[in-house]
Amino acid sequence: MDVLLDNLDLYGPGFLNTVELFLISAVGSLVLGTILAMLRVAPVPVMRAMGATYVTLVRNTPLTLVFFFFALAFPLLEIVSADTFGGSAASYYFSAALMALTLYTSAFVCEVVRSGINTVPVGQAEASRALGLTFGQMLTSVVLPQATRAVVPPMVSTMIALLKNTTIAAGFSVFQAGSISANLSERGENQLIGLLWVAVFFIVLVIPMTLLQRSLEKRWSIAR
């Protein structure tokens, strides 16, 4: 407990930055992943090819390489200026970590959502088309609400993986929970005890997600 209390100036900002990285990346990847899933099941071949190409490229690329691209190569393209990310190196690397985590996780979210769409009976889509609904209306009003019930367990697993992946940002100048150990070493603190507190922090974050998953599964299984 002394290691935690004596280094609250490290644990506090580190944990807050981890939570911020996770929440923003989770929302971004859920939105982008759902859009990609809609492309993957679209009736237009070009749209399906775009979604499949993105998922194939990103899902098979190591996350570390995605981080390297946004941290080192992306600035050389000069697509946006440094002022767009706040002007400082710290704000840029934080934004680069958000982009890397969001784009990488969205490929996995896409496949989870697509698997949920495939669980919806084909008759539902045919009935929607018979009623005159467009493809977008059929997906958003009929298919996706039903598919959501089937994707809760794999989606929570994807979000837990995203939470753990935030520690990779420590290697790219982003101070968060994964950076605490190195800073404790510089202060001469016991790193093993310090890492145990970091592990406890991640467990505390994962437990609510697991409870939410079980609650939703129980509620929707009764509804079925």
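Only a predicted model underlies this, so the values are computations on that prediction, with no experimental measurement involved. Rigid core here is just the name for the largest C-alpha set that superposes within 1.5 Å across the two forms. Residue numbers count along the first chain shown, from 1. First, how it differs from the form predicted together with its partner chain.
- Residue 172 lies in a different rigid part from residue 127 when the motion between these two forms is split into two rigid parts.
- Rigid-part rotation between these two forms: 30° for the smaller part relative to the larger (C-alpha based, whole degrees).
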Contents of the next structure:
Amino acid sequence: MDVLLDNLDLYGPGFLNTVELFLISAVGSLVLGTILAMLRVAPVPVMRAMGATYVTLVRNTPLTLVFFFFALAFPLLEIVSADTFGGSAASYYFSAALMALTLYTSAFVCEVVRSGINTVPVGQAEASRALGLTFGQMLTSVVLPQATRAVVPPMVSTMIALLKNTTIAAGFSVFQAGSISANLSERGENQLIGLLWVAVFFIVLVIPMTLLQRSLEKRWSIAR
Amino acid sequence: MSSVLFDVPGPRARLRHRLYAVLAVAVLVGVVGFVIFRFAESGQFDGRKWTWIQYEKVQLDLLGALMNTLKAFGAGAVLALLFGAIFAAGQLSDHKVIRVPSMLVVELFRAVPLVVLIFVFHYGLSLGAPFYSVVLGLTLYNGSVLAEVFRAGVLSLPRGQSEAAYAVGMRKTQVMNYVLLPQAVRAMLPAIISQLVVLLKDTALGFLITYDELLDFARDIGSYFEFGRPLIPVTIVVAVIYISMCLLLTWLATYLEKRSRRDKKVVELEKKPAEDVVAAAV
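Having seen the form predicted on its own, could you give me the form predicted together with its partner chain?
Below: every chain and molecule of the assembly, starting with the one above.
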């Protein structure tokens, strides 16, 4: 307990940064992932191929490598000037972590959304067309409600994974929960206990999300 | 193509789709072209930045780094499969004394980020060589996920399978070993292999505790001034190696899935084997 209480000035900002990383990249990857999923189910073959290529490449790349690229290699390209990210090194690494997490997670979000849309039988769309619903009506009152129910539980899994993946940023100069122990060791504190507190923090965050997911799965499963 | 979202296109829609295709290709060529242009502009394709690849010493180092990655993967995969099998059996046990602790262990290691786990072993417990921390972390995390995969597979077998086995007089262990496990493993093989892809990707975390695997090699070579700090060329090479290794495993999974769909001996699972377990392969 002492390690936690004596170093609240480390744990507080560390956990706060973790949550911030998680929330921003969660929103980012949900948006980008949905756009990718739209590409993957588009009627135009070229668009489908583009989405599929992105997902295949990213899903088979280690996240650490993506981080590596954005933290170390990307600045060499000077695609955007350093000032765009707030100027300081810390804010650059934070933005690099956001880019890495968002680009990586969106591939998985895309797969979840796509498989959710695929769970809706084609007959549902045909039936709604037979009833005379317009495309918009069919989408909003028949297809999307069913797809959402199928999507939410695996999406929570993906978000849990994203939350845990934020710790990789510790290796790339972003101060967050994962980097608390390195700072503790500079103060001569016991690293093991320090790390165990970090683990406890993640358990406290992840277990409720898992429970939420299980209850959603039970409540929302569609009887077909 | 008929899907839930789109009707079979008529002549006008086909024309429109062709227009969209042209636009999409234009955007793609624009983006990729810009990236390649920036790569070339900032001198990433200069001869000097690629000379490192010609040196025998560097090639041997690359091979060594690749071997280290594969070593961590091999050890981690075998141990994780073992761990998964043991704890899946524990979770399915009829005895509360065994079931509850196994569930707690599996939930615990699934909830803690792998990075934190590896840090605990390396910095917290000082296990010595980074290899041990990496393998132990990979084993515990992926083993727990695999335990869930095995468990979901066994639970989603039709009930008649175990009932029939009990009816011919098998014991509990026999039912599990001879009837349930072989079928569950076969049905879950694609999910198991995609978890192994995750394990292979996660070996790159060894980089964070200076285990000299592929990514560590990339950083070393990338910092050489003699070669003009070829960070981007070396990242491209390493990325190609990682992606092709993982793609090979993914293809194996798809091949097995297709084969098992043809195979009449494979039992259809009753319910979908816990989608979240399969989808969580992130």
